[in-house]
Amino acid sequence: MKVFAHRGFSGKYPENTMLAFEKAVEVKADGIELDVHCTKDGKLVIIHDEKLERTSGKPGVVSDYTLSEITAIEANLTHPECHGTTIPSFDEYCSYIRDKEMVTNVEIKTNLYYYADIEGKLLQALKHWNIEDKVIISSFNWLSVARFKKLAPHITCGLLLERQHMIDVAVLAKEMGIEYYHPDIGIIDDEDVACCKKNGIGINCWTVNTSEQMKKLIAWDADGAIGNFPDMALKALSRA
């Protein structure tokens, strides 16, 4: 089972910052999960919310700011003791991760806003940094996943789902040519797991933050655990 650091090592460091990503690498996580939006000038940046307020205290939404403006903003409100942790561009992350044996789960944030051609821009970046074979592309907006898959059939993708349980997601994923199902740990059950295995669909669950949740994933022989504390997950797997 792979351990993905959710928004980096976000349990101890400011989420979706280079510090959180570096700390995930230090503890030997298998991968990093992060979120991408587009700026006012159409550039990819890494941040979870559409609004900046929760992590930076700044007003407005991502698309109100240019790349140079947003990457100068400190994003440490969740961990105020960590100074100098700014919102990173996707290029900054790619430059850092390209020579490391890490899988990056890139979540396209097109849930509330649709950024024009964000899928194409993401594909262009992956090609530029030569990391097409080291990513999983996912989104709660399944149309966005489908569009990315059409642009790049060779790149692995996943369907995200939360809150509401849906039967036979694996059947739909198989029909779409999608390799993974990424459910909230609270909505998946034994039948879902059996359906995924029957249809050859991998399972990466989130947000896995307790040893009890890890035991459940181990029993299911899941493919990945996406959580805020990669050190805990690695320990549960006897790898730390």
Contents of the next structure:
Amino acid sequence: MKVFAHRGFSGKYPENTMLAFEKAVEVKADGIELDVHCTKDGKLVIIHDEKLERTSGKPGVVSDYTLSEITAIEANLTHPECHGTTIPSFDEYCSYIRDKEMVTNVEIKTNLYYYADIEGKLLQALKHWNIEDKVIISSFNWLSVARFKKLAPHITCGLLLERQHMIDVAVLAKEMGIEYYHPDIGIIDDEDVACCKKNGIGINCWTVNTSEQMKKLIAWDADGAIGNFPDMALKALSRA
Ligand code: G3P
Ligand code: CA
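Right, the form predicted alone is done; let's see the coordinates for the form predicted together with SN-glycerol-3-phosphate (G3P).
Full assembly next; the chain just shown is listed first.
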């Protein structure tokens, strides 16, 4: 099972910052999950919320800022003891990760705002940095996943699902040519796991923050655990 650091090592460091990504690499996570939006000038930037308030204390939404403006903003409010942790551009992340043996789960955040051609821009960046074979592209907005898959059938994708339980997601994923199901750990059950196995769909659950949840995933022989404490997950797998 792969251990993904959710928004980087966000349990101990400011989420979706280079520091959180570096710390995930340091503890030897297998992968990193991160969230992308587009700026006012149409560039990819790594941040979870549409609004800057929670992580930076700044007004407005991502698309109010240009890339140069937003990447100058500190994003440490989830861990104020850390300093110098600005909002990273997606290019900054790719330049750091490209020579590392890490899988990157890029979540396209188009569930509230749709950014024009964000899927095309993401594909262009992955090609530029030559990391097409080291990513999983996911979104709650399955239209974004379908659009990305159409542009790049060779790149691995996942369908994200939160809150409501839905039967046969694996059947839908298979029909769409999507490789993974990414459910909230609270909504997946034995029947869903069996359906995924039967249809050849991999399972990466989130947000896996306890050893009890890890036990559940181990019993299911899930493919990935996406959580805020990669050190805990690795320990549960006797890898740390
Ligand atoms: O990709 C898994 C997880 O990150 C989805 O939820 O809200 O943390 O982006 P959220
Ligand atoms: Ca996410």
